[in-house]
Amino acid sequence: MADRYLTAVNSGVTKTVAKKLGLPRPAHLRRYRAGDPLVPGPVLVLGGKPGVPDAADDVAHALLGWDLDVRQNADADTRWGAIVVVLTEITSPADLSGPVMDLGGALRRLLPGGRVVTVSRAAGDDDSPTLAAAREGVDGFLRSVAKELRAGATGNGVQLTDGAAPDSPSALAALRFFLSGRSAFVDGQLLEVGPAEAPAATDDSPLAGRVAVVTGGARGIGASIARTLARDGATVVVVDVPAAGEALAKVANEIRGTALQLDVTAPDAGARILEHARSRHGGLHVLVHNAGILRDKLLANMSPDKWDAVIAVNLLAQLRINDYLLGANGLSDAPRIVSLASTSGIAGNRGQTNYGYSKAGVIGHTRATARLLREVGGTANAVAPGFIETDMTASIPFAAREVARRASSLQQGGQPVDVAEAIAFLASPAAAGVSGQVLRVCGQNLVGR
């Protein structure tokens, strides 16, 4: 459903109106279009601790890598396509005033639909107090300069685990979908990434020979995903139940891969997916858990269907497919596992214990199923979408809705397309270092974290 507030404020005199009104101003967001640069000005590199230069060096020489305009000396005349604030260095609050400072007299000069990154270090378990507290402490300020970003411009961060080095190929991959027009939903997040081996992240056919599976294909974000990932070069196999058999197979065709009529609550749908994917592609590489259903009431009016109904599809589906795939080695090479989650999974929302319950689950088992996938050189992680404009929402009562779309930082929905960027990026070879970790696509909506 069209957004007619956000067209209005960004257009003739109700634009000026808005402004005078003091009324919320969303602003049309920088999404990926192929041709189109990966930030649209020169890149500032801003180091962490003065006198070790070495971690921004190595981000500002890859950087270069990519045919950006990198500097790293901010001028009173440049405006910013991108601010990457290296942080890995620092082992104590006290050096943070240094790039803080800079950063905040460089964003004045931030471009719209900018970006702001910071790459630095996850506390660890044997930290020192100290060394914690500088690193932990990342984590509020990214979130913080976050929400004071404005015209489509977001902030979010790279926390690295122990033994990964900020220009390792899974970093940078990160990086660049933080820079890109891909993550334009994603704000106030922290990605982390571990040490991996992976091939340099690039925009053109990162999944190429790749097979892979998308639950709940036939319409909304399940034909976004599957849209996405066959644009980058991946062969798709969409599955959905049989009563929506013709949309199923106009997605199928359009981005010709193949379908599969399946309830994945069915007790072999694992099987079936598996002998799908080998026998018409030769294999298993992706698997996209997006299948998902809606029966909101609240508890006190909870009829047991409505419970059973959405735990069985949202979250014991998933397990049962998973369950199989493992058991029958069912997976190719440096398999991908990405499942649907929500905002509703991490912070609750009214009439949904059994939608929130489901959300939370797959946030658990995504960790777990992980460490199982670790042993194989695969990865395992989630997405939790905020609002997303779909048939969904925009059954959703007006002034809820609007309240909805503007309980962000970006101050309006996401569209279906910024959850399949994020999971395309999941599934990418490149994104090897990324597992068990939940990525938000919602704006930085102003729920938990």
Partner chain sequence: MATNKPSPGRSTSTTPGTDAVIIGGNRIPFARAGGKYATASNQDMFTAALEGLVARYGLQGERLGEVVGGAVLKHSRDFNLVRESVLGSSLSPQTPAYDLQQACATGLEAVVTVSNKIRLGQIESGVAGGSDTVSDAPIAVGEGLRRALLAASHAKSLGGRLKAFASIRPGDLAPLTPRTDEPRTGLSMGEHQAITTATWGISREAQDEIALASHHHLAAAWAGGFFDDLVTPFRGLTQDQNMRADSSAEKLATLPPVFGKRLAASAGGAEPTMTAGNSTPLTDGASVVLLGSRAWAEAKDLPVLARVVDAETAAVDYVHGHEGLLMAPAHAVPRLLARQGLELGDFDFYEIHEAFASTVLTTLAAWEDDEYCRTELGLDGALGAIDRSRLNVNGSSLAAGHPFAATGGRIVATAAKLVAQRAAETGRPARALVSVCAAGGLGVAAVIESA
The other form holds:
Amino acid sequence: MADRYLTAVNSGVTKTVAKKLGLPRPAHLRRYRAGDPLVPGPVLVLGGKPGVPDAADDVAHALLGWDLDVRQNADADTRWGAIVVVLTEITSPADLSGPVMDLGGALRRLLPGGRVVTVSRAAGDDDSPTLAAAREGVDGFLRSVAKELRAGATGNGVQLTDGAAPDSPSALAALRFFLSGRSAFVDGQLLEVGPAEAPAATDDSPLAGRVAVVTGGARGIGASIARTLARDGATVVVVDVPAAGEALAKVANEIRGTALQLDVTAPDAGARILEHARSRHGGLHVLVHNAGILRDKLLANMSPDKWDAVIAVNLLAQLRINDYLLGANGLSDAPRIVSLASTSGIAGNRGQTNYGYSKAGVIGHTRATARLLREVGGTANAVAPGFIETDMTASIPFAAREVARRASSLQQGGQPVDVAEAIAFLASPAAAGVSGQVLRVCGQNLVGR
Amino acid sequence: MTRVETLPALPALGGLYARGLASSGRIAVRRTVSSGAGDLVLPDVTYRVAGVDTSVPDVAAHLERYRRVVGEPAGGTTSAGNPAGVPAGFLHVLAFPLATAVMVRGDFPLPLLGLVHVENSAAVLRPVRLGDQLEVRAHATNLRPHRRGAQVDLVTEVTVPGEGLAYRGVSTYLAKGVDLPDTSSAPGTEPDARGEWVPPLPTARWSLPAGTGRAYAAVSGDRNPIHTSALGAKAFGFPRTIAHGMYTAARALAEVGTGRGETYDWTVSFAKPVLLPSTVDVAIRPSGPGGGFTYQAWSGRSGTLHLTGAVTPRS
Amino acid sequence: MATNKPSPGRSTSTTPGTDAVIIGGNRIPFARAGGKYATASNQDMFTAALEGLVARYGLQGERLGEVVGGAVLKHSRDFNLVRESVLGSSLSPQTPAYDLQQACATGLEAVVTVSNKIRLGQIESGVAGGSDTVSDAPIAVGEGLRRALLAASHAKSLGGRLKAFASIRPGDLAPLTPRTDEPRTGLSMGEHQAITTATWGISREAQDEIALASHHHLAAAWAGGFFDDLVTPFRGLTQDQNMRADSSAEKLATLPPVFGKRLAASAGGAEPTMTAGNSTPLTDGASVVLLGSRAWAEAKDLPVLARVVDAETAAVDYVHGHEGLLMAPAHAVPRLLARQGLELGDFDFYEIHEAFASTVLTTLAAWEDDEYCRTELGLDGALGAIDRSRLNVNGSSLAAGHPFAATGGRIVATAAKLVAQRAAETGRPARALVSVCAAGGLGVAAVIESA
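Beyond the form predicted on its own, can we have the form predicted in complex with the partner chain?
Below is the entire complex, every chain and molecule, led by the chain shown above.
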């Protein structure tokens, strides 16, 4: 989808005019391209104490292992590609002041497309009030910082749980995701990472040898997910209703995967998905529940078929397929389930009671499914897209579309690939410590959390 | 004893038609004058052309055009390794100018342009091959009364010198309204029972376009205006041009296919003419265990019979 | 005539070597002429069918042994239709291909020929199929214009060329659209079948019953998801356009006859019975079938639905009315059964191509006719009757439509899935008899067995 406004305020005369008028000026986002550096400049790691080996040093050390230019002291000249603030060792709100002032001093020299990432610990039930305040405070701090960033820069946080080490593989995988162009439209988000054994994050075919199924894979976000998973090395089975078969075949052939024409609401959908994945590709490791429909109506005007259809496709089908796969031990070898939720399911949306219910339901079952999968070493997560430029959003009336686009910190809609990148990250073996989470891909939309 | 007149070459049909027109007028005048007189006699003459050379490229090209129009397959070779014989219909076409020459003689008693071809019977006694030197003869015989006028047979013969008679064709024409002495007892040779005739199940259907007459005229030389021009057809009482009877018969012969063998008898009798353009239903079926085929063609729309005939292998 | 001795044992593969198995099939939904595919070429449609197959079985970049198929109505530029389709597909460009054409039997004959090569060990895998469009059919210049243009192109001088052009008459400029008439008889296939129908005395009601069953069976199969892994939508068409799920005997009975209208007056004729409802409509579409050796399928982790056991092609002498144009399958089947040591009743499914409802009925009537089977088929007596409940159980050409060369692939893929499903249900092998009649008095029959 072309965002002409975004193009206009970034080029030529219109750029000057927009600047003078103080119009919102969304930036071109830095997106992942194979071969590009992980970040556009040196990385400043804050939060450590000089001369004492601490968590900041561990993180800095890990970053050095990615061939980055890592500094722990700000200077007046360097323009930063990213600033990582390690706050895992704070014990009181009073500890924040130092690293926060350092961050503030360096922010002006953050490069376009730069990154601010906090690494902190989530407040736990056993924390003392002071510790809990110190840790929970990071949440509000980070979300506020993210709103101050300009020029396509984003701010996100890694929240460690259950004593996970800041340099554990999954924590570093989350950090790497936030630093990279893969998280271009993820902004103002805190992602919980628990302790888990996992291989190190890599850009080099992280999904090699994995078999992934993407429902609703014929077009839009689903097709983009399929392409991204395939790019990351997965063998992808794209699933869509038989009527979408022509587009589905194109996607399958493009990514050298296989097409499975199937209505996910069919009673035997899980069995057929598993049979296909096993017999043709030797197993099923990643399942992306992307298939979804909209039947918008004000609740006062809602008909049962509109309600039921949305619940059946967006929620019941996921439940039934998961039930079957878990019951049949269908998912193997550190499986991953990623479901598409929506900001509508978090914040609600007028005319979308059915859709909002279904998407909030997805978030609910994701947490529950995560617990079930933990037993077999797997994860379940949800991704909640905000305003994404697709055929579907292109049909929204112009004014409403413009409002929706600009109503985020990044002042633009996301691309399908932004959602796909988040899913690919959650599907990767390195993300083993991320489970039961809802990762918003919304450019820090104003609505919801 | 019939007098044999040898011509130097087969005559050109164009000139004959001019003479035919002239003599038709003369005969018409004479007939008016001598109406009712029973003094019509055929000229006692046989025209003969020797040394008709079929090895020249013109004849080969002519045969090729003829085949294309009537649907004869390309000749090829026989199982014995000889070149296939030319179809009987082509021999009819080859000898036709000589027969016409007889009919345009001043002493031929019937008008050429009023003659209706009602029957034809041909026999291929031995194959005539492209390249043979042929002797062609033609004479008129058997002038006889008919219910609707007078009939005459034009006999053409093709001989391969040293081998003998190869082809004999008898074309029966009707001159309507010409009185012979004993017309009261004349038999009606036309299939008058068309009311009772019931078409069989067809085996084929011919879609004959408006230009069918012109196409066959171009390869047969028979440019009678009833076949080639709507105006000409109207002048003789037809609403549109009509197909040459011999075209329809030749097409039926072609569609019998290889089952006719190298030597065969081929007969046809013509009922109602085929107005062009037209769709004609056709039945060509084996006539029995002895080999041979019968054929009928009729209007599928009205069930009117156009022609019937047979192709019978001689060997 | 049926002189082959039955082989010992029933239904054994007649050649040594390996089995040719059917892995799956794909087609695009069939469109009515001038419908959704009005601007699609044979190559567009064949490529689409192939691409759907590649996507279903993950054959991207695969060098298959061979792709074989064809079209009945074909542009001269499509001389390498199948190879060009392969080059436009996601298969390896190193996949060889060739065109084959046997009128309406093109698709089935392609299946036979590919499986034979597999059984001989010459190839390990192959695709057989066909495509046909009547909407994008070639238009030829008239014979006069064609000859003049050829003469002009052969002429050595300007004068010669001018002379050639001067020979063109206005009437020569009228284009020629392709006809489905038999070249040797000038009768359309429908008229031929109308004669056969009259000869066998097949009733209008019996024909309408076949047509109705075809629509209802096909609609039920669609609704049941049978075609979910056999069809890939194309150009917005997601189901067979000709299918009328709501068809009824009453509606069919109102249709006027379209063939054999002149036969009522003929000796041995009958009132016309063949309507647009019990005859196949002109249709556009394409289909392909993926075949391979068992070892190849295993190595590629591909499913195996069925194997091609054997096939027989027959031709009949229809030119002078001795036999009906579309009666060749009646001849092919007994020969095939004899060679395989099978009886007509030994099948779980009968897939008899519905060129016309009466084609099916005259074929069945012929097999039940003692006299006919003795004199025409050289049998000792009637071949027998079939269990009608096993006939075209998921519909056939009357409902799906009949894009000539694409029909064989449709039927083979359907039959293969049917026997695979039946075998899975019962745990016993299942077997299907397939037959397709074709122009020129041709007919192909095949035996397909669950693998």
